[in-house]
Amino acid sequence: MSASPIMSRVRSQDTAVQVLRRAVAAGSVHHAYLFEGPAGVGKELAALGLAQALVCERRAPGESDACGTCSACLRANLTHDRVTRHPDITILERALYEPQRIGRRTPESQDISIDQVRTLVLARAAFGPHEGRAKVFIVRRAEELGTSAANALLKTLEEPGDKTHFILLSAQPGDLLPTVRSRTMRVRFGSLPESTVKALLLEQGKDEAVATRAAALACGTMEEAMVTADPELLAGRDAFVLDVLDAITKSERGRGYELAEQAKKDKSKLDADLVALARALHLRLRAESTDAARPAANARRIAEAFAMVTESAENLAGNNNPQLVVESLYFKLRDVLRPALGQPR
């Protein structure tokens, strides 16, 4: 467990960190924040850093960072169960707790339930912090708040008790209820530079070659980088991407139907495969855009294909038929990409 302030571990999010540090130093921390941005870019680390600064026993007025070494600071770090040991820092997340812990009979399979909000937030809303400095609620993937849970949270979110703060984390803030968004101060977190992703992978002991490739494919998020850095998963994704592009190049209509047939067998794998295909097209687009010798139309076609893949991934997330999603995508890509790949339509 590190003794350094958690906020100091947030990488390449200078604007967001400065906003939070200024608020802490000025004693003007907002009662409800919405940290929005891609998954795996430091939102949760920043939330924990802010919570740590608020509960720190040694931070003097005017200081912006936690000391990192007092008992409160050390307990603000995550445990292996992905919660903290500090009684005034509460984390909400779908299926984080055993059903009995939050008054349910069944696990939370689809959203953060109203039971979790009632048990962890509303039951404590009328009381001050247990240790006197501050009380902080951190909601992971806040877009997963069920409608009843979000509505139950509204009044407390708007008028929390003294020294009580909420930090909602979301990669899809548009999916939150407008009434929830309107009650929060938004702090934007951007994608990480490729160099930062690579450095973080190397710090975790990844091989140089693996870290370099994973960082290039991760599109600025550590969540994707960690998946991409897994050799077995990477090989499977590579095979899918090569399969699709090879079939498009050869204009194999039958192969398109085969890919669609395979897609319905493993929807979770398909989601990752579509992400890999989008990453591959992103890299191809970046190369085309910087190569003056290549026709500008190629970059436009690849950009169009990238948008198609992204749309298909969204359709898949919306519970559309995986087979039909892939079948439709294949034939759209075939028409758009064959000229860019040097093939006639």
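Positions refer to the first chain, counted from 1. Rigid core here is just the name for the largest C-alpha set that superposes within 1.5 Å across the two forms. All of these numbers come straight from a predicted model, not from anything done at the bench. What changes on going to the form predicted together with the partner chain:
Hinge location among L74, A199, P231, L245 for the rigid parts moving between these two forms, by C-alpha fit switching from one part to the other: P231. Each of the two rigid parts keeps its shape between these two forms, while the smaller one turns against the larger by 41°, per C-alpha superposition.
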Second form
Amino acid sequence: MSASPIMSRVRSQDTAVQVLRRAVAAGSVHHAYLFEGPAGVGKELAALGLAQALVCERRAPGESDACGTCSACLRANLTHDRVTRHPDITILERALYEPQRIGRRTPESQDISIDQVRTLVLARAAFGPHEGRAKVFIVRRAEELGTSAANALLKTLEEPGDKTHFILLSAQPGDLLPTVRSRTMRVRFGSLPESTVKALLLEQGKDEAVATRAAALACGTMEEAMVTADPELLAGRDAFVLDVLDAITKSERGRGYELAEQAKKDKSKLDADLVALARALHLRLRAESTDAARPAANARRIAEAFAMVTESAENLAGNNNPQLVVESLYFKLRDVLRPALGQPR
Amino acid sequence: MELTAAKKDLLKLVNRMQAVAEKKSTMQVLSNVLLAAEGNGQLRLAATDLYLGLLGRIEATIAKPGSVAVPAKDLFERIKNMPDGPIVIATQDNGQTTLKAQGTARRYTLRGVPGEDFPPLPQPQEGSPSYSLDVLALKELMDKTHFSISTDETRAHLNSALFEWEGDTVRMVTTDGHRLSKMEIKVPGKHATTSMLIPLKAINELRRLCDEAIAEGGDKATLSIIESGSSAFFQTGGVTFSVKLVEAKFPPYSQVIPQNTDKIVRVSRSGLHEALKAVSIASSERTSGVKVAVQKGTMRITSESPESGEGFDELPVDYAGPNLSIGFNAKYFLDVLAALTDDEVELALSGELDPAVVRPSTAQKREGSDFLAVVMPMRI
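Give me the form predicted together with the partner chain now, not the form predicted on its own.
Next comes the full complex, this chain leading.
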């Protein structure tokens, strides 16, 4: 684990980092932040950096950054379990902890449960930080806070007591309860420039050609870049697209049910798969509509299919049953796409 | 790390440690106990759940200093199954820890983590105020008041006991909103001023610690209390027990204690306990409500509930005032009566919907100790 302060590892987010460093130096770190911006641009790294600066044993008042080398700083780094070893830096995330550790019987498949908020936050609310400097709670994908969990958090979020700080991370801040949003101070994180994405990929040992191509496709986020730079992950995503198209061209419908059956097993993967499918349709649409030789009806059908896929993705985000979403999508796509693919309905 | 220590010492301390170590924390390392071999011939052991911490030292022959954190329960079971005599504990760089009974073939290997991964326990800052108190006094404070601590963990200020020291009086007050108990003991010659809120979980561990200290050191055992930052440290018999204090405000309890209780009922403690217990089995399970009616010379206790029928008992009391009938939760009275040891208690009442005060009868009051409990009435 590198011994530099975590904050110095945040790239191309100068405004956000400056705001946070200034707050640390001035000793005026707010008690509740909302870091908003796309997934994979450094929100979590900045949150850990801020937490590290707050718990650092050697940081003198007025200094803006952690030393990075003291015991507390080293323990502020993430372990392979994606938590820290510092007792005063607590990470909340849906399904991060085994259900029985947070007093539940079932895994958190939908949202960050009230049980997690109770065991990790409320139970500690009345006590000071273990090592005396600060208590920091980082909430990954804060938009997944369930309504009851968010409401349970409200009072503490508003008046967390001395030396306690919350950092909510979210790529969809609009999905947070307005009551939660209004209690937090917003810090915006933008997309990364292509050059930064490429540089980070090179640092991870990707070769020049892969990094250049992946960075161009990554939409400025490392999350996307990690997929586009990894042939295996990329192939996994393409596989879904090919599976769907294959199932549509087959005359029997059984394959569609199989796809739906698989989909219910992994909701988070399905989301990315649908995006990939929409992207593939988009590329196809572009090819169709620029080729004057192709019938105009085809382009219209593909555009319709594209709309269906994005609608399904929205339904999925709105907590619809993944199996039903895929099933109904399959039959709708079959109807509109079979003629475009030169098959009878 | 490599060291040799006696099984007897290890077993005793590790047993205490495993009671504090948390099995089900979201921080895995907290289920471990820290073993740190220091240069001065001592093995330091530590366990914490972040709220309570226990630190102890035993004599050991250190061949190579170092530290490791191993699962507390596993360590305890393995040490327990070792033959009596010296045990050799050795670790490798990856945290793998071997226990071996010296002179025998029995051996265990445990998977541990490096000692640096174990969160450091709070330490008292230099110059923090330190007080010395008889273990017996602290034990009595807790024994007489622990039952009325609220078990609702979301209300931290009631889920704890208020410990106060004013001049030469130590006091403990607990309440759950329906009842309150207060115990005061004079400790002549020991003056201090402090006030701390000790969480229920710590009170339970402290009671055990006091029992052990008395078992070892007899009635004369003392402990020192150090207050530093947001923690309090209790030291006795070679172990330091650190408690994270509740940072909340205890209710202004003196306002709850009724002042104008003019109707005094004196009654045998065991008699009342027995009668209440007997009648309450016929009370509603949910509320344990019983009606207590006093008139000149007698107390009648009745209960009735749709599901369990009726119960009735009568006992002689020393009372000369007007007739009065009040509803109570029998359990609240039984808890108080069970905690007391006096032969006769005094109920101080005022009206039908006013709280009752229970205390040892003034005639028998022991010098230097003062107890009272307040029980809120209920409508029946």
